[in-house]
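There is one chain below, alone, in structure tokens, taken in the form predicted alone.
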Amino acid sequence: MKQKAIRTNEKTIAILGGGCAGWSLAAKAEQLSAKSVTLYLKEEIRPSHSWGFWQMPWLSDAVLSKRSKWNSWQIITEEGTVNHNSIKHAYHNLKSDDWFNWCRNQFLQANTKTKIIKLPVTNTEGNHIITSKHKKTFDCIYDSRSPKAEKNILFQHFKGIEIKTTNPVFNPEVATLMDFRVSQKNGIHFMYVLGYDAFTALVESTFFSPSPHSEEIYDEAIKDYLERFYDLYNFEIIHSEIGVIPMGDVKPLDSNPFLHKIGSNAGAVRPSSGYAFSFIQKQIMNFLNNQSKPCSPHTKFDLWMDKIFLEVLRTNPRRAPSLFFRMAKALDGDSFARFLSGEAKIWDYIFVISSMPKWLFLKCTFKVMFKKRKG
């Protein structure tokens, strides 16, 4: 007998976790055409933390919850600074505990029929909405749990501290994006310096490398710049987070076929650099314009450059300081800004390739080439 069709303004969904993509996801219900929208969430603390962005057209909503932004920003390494400038692609700044409270109160104020369950973070109860036994629940569920890495990758690693000192260290005009003159003993390193203002600033120890550090690592790393180049000694901390970001293939939590995949658990997050944020709205927008599965926010190409980069600062970490300094000085502040948010066009990519040292990546692209193939 054939299935009557559900319509689209009777359907039931389901959204498995609270995270970035869970909550951005939930704070469209409206636009979901269902009659009910569940969000379940594990019932436990999530601690306070940052995301970076330029502003685009996808992020009109995040930029009115901003906490601060930056028109100027700067690359810093012991070759000298690169500094870029943007009006239209100004560098934001913000608060997670700010962009879950907006998602919350869009989803509860739904004209939607919404529901939020919380699951203990010990207790498996509720697992039986993600199995074909019981996909009946629901007719559609979007799952945005974290995935697992592959093995073998490199991870983007970090320890942030918002400091506040009784003398005006900082500037709060210009955002710092990356200074290499830190030690690189550990991995990939540098410092990720946002003066909010100039007694305030999020201070951001960062790595590239196999596996995450021992705190103390990062701790050390932050005391020791910020005596070198803000001769601070004494500061008060308000706030720390601290983050693991893969950089190369993930794959989802579960793979069940009737689940759709969003946010990082469907390749959100960009490879080569992160901006996890930025690419889950992204990938959201695409998603309800198209009314289709969400899919990946990133063009095949994009993709393929960051196999080949990443490939090179696995083999060649030492060169990775110059190297993210060449890629800033070939752009300038909109084409910087497009080329990390995924919107880069023809001449943005051409003056980023025609800066990297040809033999070098030449290599690279024939070892991402040996290993798709004996894969």
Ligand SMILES: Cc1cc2nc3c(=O)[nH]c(=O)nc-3n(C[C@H](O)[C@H](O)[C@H](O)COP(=O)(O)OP(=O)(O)OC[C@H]3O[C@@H](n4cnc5c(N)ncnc54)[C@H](O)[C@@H]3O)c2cc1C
Second form
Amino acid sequence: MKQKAIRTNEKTIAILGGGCAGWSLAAKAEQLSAKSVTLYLKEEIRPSHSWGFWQMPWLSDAVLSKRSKWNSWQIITEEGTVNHNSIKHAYHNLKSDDWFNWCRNQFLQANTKTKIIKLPVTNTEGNHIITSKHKKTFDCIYDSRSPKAEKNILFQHFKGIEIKTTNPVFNPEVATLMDFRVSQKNGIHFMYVLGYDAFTALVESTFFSPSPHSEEIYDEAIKDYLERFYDLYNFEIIHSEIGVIPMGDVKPLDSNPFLHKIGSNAGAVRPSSGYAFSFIQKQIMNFLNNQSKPCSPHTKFDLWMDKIFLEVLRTNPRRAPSLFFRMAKALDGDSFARFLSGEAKIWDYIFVISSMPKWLFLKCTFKVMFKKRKG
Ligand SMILES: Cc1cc2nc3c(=O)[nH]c(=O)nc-3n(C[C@H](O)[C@H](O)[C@H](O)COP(=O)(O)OP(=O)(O)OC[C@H]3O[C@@H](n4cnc5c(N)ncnc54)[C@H](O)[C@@H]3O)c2cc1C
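How about the form predicted in complex with the named molecule, since we already have the form predicted alone?
What follows is the whole complex; the chain from before opens it.
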């Protein structure tokens, strides 16, 4: 039977999931050239948290909604400190609630018929969406529901607290992206400190390990760190956030080929760093500009490098601080920002690769190749 061709502006579109990817795409409803766009949300309380990213050309809307930015950042280990500066690619911090509000306004003000339905999608079947209340058909469905993580991978897990102090102890000019001068006994561990002003900061205890810890472990680590390095014993906790991000391969929740996977469901989380916000925006920009299907925002080469790097970290967690130190030292602010935003130039790769211990990486490259052939 001949199918009737659908003119683009007659399409009915659904977006599943109201996280970063779902809302970021909904904000671009007008660019979807559709008759209607329906966003399906799960009724849930999502505590606000913050996203960090380096300024890149595809992030101009996020830059306008930012909370703070830093033109300098540092990586600290027992070996020393690497300081980076960048005017072009400043490090930004954005509150998720601010971003969702901006997206919601864009979505509701779009010249396309838009609708929000607060019902979880329980199943999909061809181009049908099945909720607990009804079954509805769409011409195109973007699926941002969280994927399933593969077995035996590392997770990035963390707890952060935003605190206020009575004395001016934080440096709002320099973001501390990684401070490894903390106990490594529960996995690869570093502190992330964003000073919003001299009295206010986000302090996050972050681990890379096979499974999350109990909250006391992060709390104890933050307390100990603030005492040792900031001489800080009393502070007010304004807000806290926790997260668990898979660092490795994920499988879409629903493999129905009719669904266009987006966001973390389409592998947008950068496996070696857990950064996703910037990559989700890049993925959306790419497929909207090219009027194509969404695809991975990462290059095959980056994913291959990440696989080897993660194998090195998984099998040699003790060497992590030194590896991150070497990598940061090999780059300047601009190239570091590019490298972590998936925009590395050939010489950025050359500097990073030549700074790494060759024998260790060679061994892990063979392991990854062997696993790929077996699997
Ligand atoms: C606390 C925290 C801090 C982070 N910090 C950073 C950072 O600094 N920088 C950075 O780049 N990344 C950061 N990340 C990682 C990253 O940005 C997120 O993982 C990102 O939110 C992924 O977006 P997503 O839309 O793909 O998935 P999610 O945000 O997880 O959204 C998936 C959505 O699907 C919905 N859903 C699931 N099932 C259904 C269903 N059946 N029906 C309808 N809806 C459904 C869920 O309710 C959810 O809203 C952080 C993550 C967390 C949790």
